[in-house]
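There is one chain below, alone, in structure tokens, taken in the form predicted alone.
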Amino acid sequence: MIYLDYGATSFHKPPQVYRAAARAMASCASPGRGGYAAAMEAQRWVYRCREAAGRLFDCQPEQTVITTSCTHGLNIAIRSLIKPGMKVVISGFEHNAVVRPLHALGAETVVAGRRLFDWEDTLEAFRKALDQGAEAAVFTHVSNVFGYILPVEEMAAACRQRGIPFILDAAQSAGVLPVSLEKLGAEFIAMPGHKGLLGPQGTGLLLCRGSGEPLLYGGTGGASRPREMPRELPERLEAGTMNVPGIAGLTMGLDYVLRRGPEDIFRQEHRCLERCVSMLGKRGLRVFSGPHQAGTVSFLPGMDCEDAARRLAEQGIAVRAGLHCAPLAHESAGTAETGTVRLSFGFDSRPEQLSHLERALSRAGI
């Protein structure tokens, strides 16, 4: 199988990742709940994952919350930040699990920004929104549809020079473009554990600024007598069982990306972007492509998307079709009624694999 769905998950991992989580599994208790050997083996992993997340992004490990997902993550960083009725401004491609938290809150969203690959109308947009009455701000560092890279850091600067907080969603970006806790001065920053970061699924991390609100209530292994949450990062935030062999693992993804840099992960990925822009081009597809492009691509077949991605899949090539759990960036892109076909490389993507590609296309009639 070629897989092309990186954007999605890191089907394929580091040979290490498999090994710790299957070491983990088969070693380690509950950290924190217990001074025997498993369960400080398992304490091991957890600061360890911690140290590491500190080291790539620029924070104290105190500061990194593991969380199950990305999505989990932005769900407490929303909640933690944005009240009902808050008006908020986010981009014009935003991800479901930036949009429909913020509708369940009752917050008054402002989109700005809606032309892909073009910095001036992301940015003019942008502060003009902040100077109308914006309270706060959430906004992807990159569309997982298109791989438009926004820019974030001239965002955050708006943000900080009007001294309104915001959240970074940084699911298609962390583990392959810099992203700093300290320097982008957000509240939150939130991040898948296995896309970029190449550690199991059912794994992320929520860096924060400040406390933060729980979004669980339960137990954290120690100040038990307390009817409340902790008052200290990260334990506040961290109720109930942590997923140990996934931590394990996730570790040994940021270990990967740290010895390797994000830069050359970005560079490879970057080289299959451009051969294959370049040949879906010439096949006579629509392809959305621009400056200020990450790892992934969207086209439309000239025929129907899942249709396409399904015959793709029965030649051995491993795509995603649809609207990718992002009306919103369809909406932006004027592919809200079709969907698009998206192709999304990672960190061991290699040109040759463009010419399978190639012939499955033809195979498939695209």
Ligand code: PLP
Second form
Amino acid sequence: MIYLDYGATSFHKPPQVYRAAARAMASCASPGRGGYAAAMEAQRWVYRCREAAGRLFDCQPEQTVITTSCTHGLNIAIRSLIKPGMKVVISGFEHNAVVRPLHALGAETVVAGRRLFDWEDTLEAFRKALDQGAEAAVFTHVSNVFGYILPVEEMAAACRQRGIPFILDAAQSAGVLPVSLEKLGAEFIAMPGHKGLLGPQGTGLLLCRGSGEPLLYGGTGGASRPREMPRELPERLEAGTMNVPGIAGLTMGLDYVLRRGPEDIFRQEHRCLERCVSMLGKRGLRVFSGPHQAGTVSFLPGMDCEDAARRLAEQGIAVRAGLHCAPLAHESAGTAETGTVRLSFGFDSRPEQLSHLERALSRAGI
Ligand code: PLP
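Coords for the form predicted together with this ligand, given the form predicted alone:
Time for the whole complex; same chain goes first.
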């Protein structure tokens, strides 16, 4: 199978990730729950994970809250920063993991910047919306549907200049693009552990500038007497038993990214993307591509998108079709009625795989 669905999860992992997760199941008890060897071993993995994340994302280990997914982190961040009725600016490319928590909370959202691959439009619309009474902003770094890399450094600066707090959704950028809590000045940055950070599913990270409000209340291993959750991070936001095998795997994924460097991973994905865009274009398909694009591309197959994805699966190519949990992004691009077929590359994708994809497209009648 040729796996081209890294936007959903990095189904392939470096071998050390599988090994660490399996070893942790055999050797780790619960961290912070005892001074015996198996509990201490778990504690060490948790600390190594926070430390590696701190090095990659320019923050302190204590500012790294371990979550179960990017959605989990975004829910904590949104519940902490945003109150019902607040006016919140979002980009035109947000995932439901941003749109739905804001809707559930009763926030008033203003969508700013709907043109793909157009930094000028994105920035102009974003700044204008901030100046019209915005109280907070939430935006994605990279569109999960189209691979559009938003100008987040400039968007962050626009928020800082106006004193407007913001949350960054780094679901599609963590591990492939520079992300710095310190430089961006975000209140929170949420990310999955299981995509570009190459950890197991069921892992995520939430980087926190200051404190936050718990989404879950319960035991944290220490300071058991008070009825309230501890005030200190990361424990304040980490009630319940931790996913230690997942955290051990994630630590090795972070380690891989730190050793290889996100720039090198991005370069490899981008080489695949460029060849892919050119090949799809030559076939006369409508391809969504432009400057500021990461290793993800959407196209219209000239038939029902789900049908096209099913035919490609029969040819051994794994892709995702439909709305990709991001109807807002599809509305922005004018594809809300049809959806698209999405190809997303990852750390081990190779340009040679594109000739297989090309043959599969021909056999599938696309
Ligand atoms: N935000 C974006 C842009 C995403 O692409 C995704 C997942 O596809 C999420 C949030 C949610 O991530 P998770 O599945 O880890 O909750």
